[in-house]
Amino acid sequence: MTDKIPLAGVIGSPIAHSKSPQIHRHWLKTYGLAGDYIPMDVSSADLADVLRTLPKAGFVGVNITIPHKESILEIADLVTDRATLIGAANTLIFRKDGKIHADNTDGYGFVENLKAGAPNWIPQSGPATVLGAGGAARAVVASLLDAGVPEIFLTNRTRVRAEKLADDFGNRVTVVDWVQAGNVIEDAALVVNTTSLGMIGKQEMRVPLDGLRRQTVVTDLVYAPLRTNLLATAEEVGCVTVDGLGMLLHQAVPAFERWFGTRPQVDSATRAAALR
């Protein structure tokens, strides 16, 4: 009865909108654990007092996210060679020697949701486009690259940033313009929306979709709406698509067994929970 109740929590600002809670909140719940998940909105300037101060509250660990997801692999004490290589964190482990050890999960979340909306999507299949070269980009690509893909056609509005994410992971990383987006959509056998293309309050996606197949994989990383235009246009040409929750979901699996000591399960249940 004399110890701490664990707790976690996801750090970014704004915060108010995260459905992380909700989804450990429901692991918490089903497997009968102690402890609980908590939204916290910090400045960048507070950062690092905070993240010092939160494991003498308990606090075993704690998501990252926008604008801190770079930033924190200054405050850590630990980085693994994955956060490294994608050039930001999404997981933080306190540990019991008082260091911080950054991770990131996006990658792992990524490919384990297309596994699981796509169960015959082979890496080694064909090339990839991938749409943006952002965070989340950078990701996506270190997870696709590691599957298997034998190329991937990279295309940003901004053709330098691009560049730049291409120079980090070599030569199988190819960078087309953004007008010449919808010709290497053509060539792949899967297409990822990284951007916030086709997001809720976002401009929506004119890329041009006529050179999909049936074929094709197609996945978009936004999950407000659940149903983009992209996703609905490949619904209509008859491509496997896979929604971006499921990312969301599998990402946080590695952090909540690393903090409660339990692997959860992504399941309808847990669908359902992210979107109540």
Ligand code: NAP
Contents of the next structure:
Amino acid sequence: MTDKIPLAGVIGSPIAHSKSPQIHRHWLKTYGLAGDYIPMDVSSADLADVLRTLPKAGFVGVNITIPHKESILEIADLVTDRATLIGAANTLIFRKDGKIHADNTDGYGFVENLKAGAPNWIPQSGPATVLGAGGAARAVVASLLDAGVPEIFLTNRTRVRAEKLADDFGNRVTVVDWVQAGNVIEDAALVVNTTSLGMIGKQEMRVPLDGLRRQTVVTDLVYAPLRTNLLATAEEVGCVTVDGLGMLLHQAVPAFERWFGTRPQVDSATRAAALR
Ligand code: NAP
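Starting from the form predicted alone shown above, please give the structure in the form predicted in complex with the ligand.
What follows is the whole complex; the chain from before opens it.
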């Protein structure tokens, strides 16, 4: 009898756009590991059944993406505190005892990408302005607070969503009206776009950016295009900018390590693999 080849994958709907298979397969090949990583289009109605079946076929875990990142918390047997606070999970481990363990590594990926792209950024150096209050914003806010950012100005088109997030994360998060977003950019050491604005096929961001200063670090979660108008404007001002692709790469690191037993490096070859 031989051990099954470990399998992992990503479950969402639709799933064809996902770059995760390229990233994980690149690492499997680079480190000479047995295994594979498979994209799976699964409906909400079938999700629980599929997840209970996958370990029997040799799956050691999966990534979860849109639209299942929130609802997965109801299906998982064990949910980390971090995923509970964020209200979403992106990584599942299928444990040997049959239990499904859910975690969220988006915030980890966000901060690691920021540290790599802006090594001189010091979390304690000043407030961060976060644009958007969706699922990704919750992971970003959690990780910035963990990293020691003293204050977060949170602004979202739908104010009530920002207020809910601030209620969940405590008094270091201050909600600012969307029409005032430009004003809190001026006061920030770090500006983060977590909205989908600027993404290919979506509207452009119209937040006034004249408050940007040279010493402000600017990062965008949008990675298609890689150089969004926000990042291009920030570059013109002389800011250090960090694109969103690295977050996608770094969030994959802890999952790959748990599933396949080797901690992978994020480097230029990983970026190239994701962009292929
Ligand atoms: P989400 O939960 O649907 O949230 C979308 C956010 O964008 C909300 O804040 C929403 O505001 C805002 N928004 C959408 N259209 C807008 C408009 N016309 N004007 C103003 N605000 C608008 O999505 P998500 O999961 O947080 O993802 C957000 C973005 O981050 C996406 O582009 C996604 O691809 C990217 N992302 C990247 C990574 C990475 O690894 N780089 C990881 C996760 C997500 P309302 O609340 O007012 O609707």
